[in-house]
Amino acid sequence: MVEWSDKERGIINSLFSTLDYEDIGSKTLSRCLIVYPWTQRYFANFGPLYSAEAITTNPNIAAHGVKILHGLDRAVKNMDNIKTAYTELSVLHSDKLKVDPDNFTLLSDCLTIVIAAKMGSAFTPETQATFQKFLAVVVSALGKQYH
């Protein structure tokens, strides 16, 4: 079980309350698909993904990026029990979608980069450490079914 200080909870809640989900979600998933092209195999039904431009202008990718960020809301609202909150999604990604669990880490790294670029100097070392702790718990929860 992860313990969260009041300061960490405040950082996570503050960060998520200011995110532009449509912008950040689209950029995050696009970055992941471009930088790690093997992840595209999970999105074959989203239309052409043959170039960076095709990916960044694909409305299905943008919409799914937003969906991913809204999925993180579940963790924000259940910080004391993230693993249980993600049980259903872990089963879905493992059993039905057959997603490689390492892709959750790749996506969380992309999300960190996109948010850091957006926030600039406001993305302090303390904010980064707290955010990466949060994402590590989410990634672990999503990969729980694989263990």
Second form
Amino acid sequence: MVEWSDKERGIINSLFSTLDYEDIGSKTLSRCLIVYPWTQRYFANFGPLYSAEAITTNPNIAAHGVKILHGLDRAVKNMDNIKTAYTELSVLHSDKLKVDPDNFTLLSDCLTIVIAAKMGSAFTPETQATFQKFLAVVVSALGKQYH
Amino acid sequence: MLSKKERALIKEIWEKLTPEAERIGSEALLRMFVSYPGSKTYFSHLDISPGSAHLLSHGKKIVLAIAEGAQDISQLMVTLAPLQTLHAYQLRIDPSNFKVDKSVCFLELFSHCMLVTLAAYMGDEFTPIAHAAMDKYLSAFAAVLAEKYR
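For comparison with the form predicted on its own, would you give the structure of this protein in the form predicted together with the partner chain?
Following is the full complex, with the preceding chain placed first.
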């Protein structure tokens, strides 16, 4: 089981309570599709993805990015049991969406960078480390039900 | 592969950042030490506490090397030859190895922390395109450094 200090819980809760989901969610997914173009394979039906501009202005991608970001709420509410909390979502990503779990790390790296760009120096090394620890646990949980 | 446009963008960004080499380099190092404590083992001979003289000078050294490489990316193998030897034979820092669990690829982890540092420093200016180009450049840089490992 993952151990969280009070400080770490505080950092995660504070980060998510002030998060602008619309802004961060849309930016994160579009950034992932631009920086790691092979991830576009999962979004063939989402409309134009032929350039960075097309991706950044694609409303379907923006909306989906927000949806994905809200997917993390489950982890924030269940920090002591993230693995179990994501069983269903893991099965979904494995069996229905058929996403290579290595891509979860790419998306979480992009999320880290988008938040760093927004928060500037307030995204301290300690905040970064805690956030990355949190994301790593979620990524691991999402990959657990693959078979 | 870095396009002509991307090479020009990388060159421009690092030219602008060179005056801040100390600040950016030391921050990237510090971020790596906090997120990946195992990386500290390679610096046991230095005082790498936040704000220390060693951290600042070492961070500066690293950024200046990255900035120098950015001047002519096509010549990375030549520019980095001395550093290749240093990292592979003397320092023996765990190189990036895309098939291994991230916790053991320190060159790659440093690259990630450098990207986070740049994002925090440049804000909106660290656009998705700049991010993609920078990620590719730092990967190429790390790959050249790792060339002499075996």
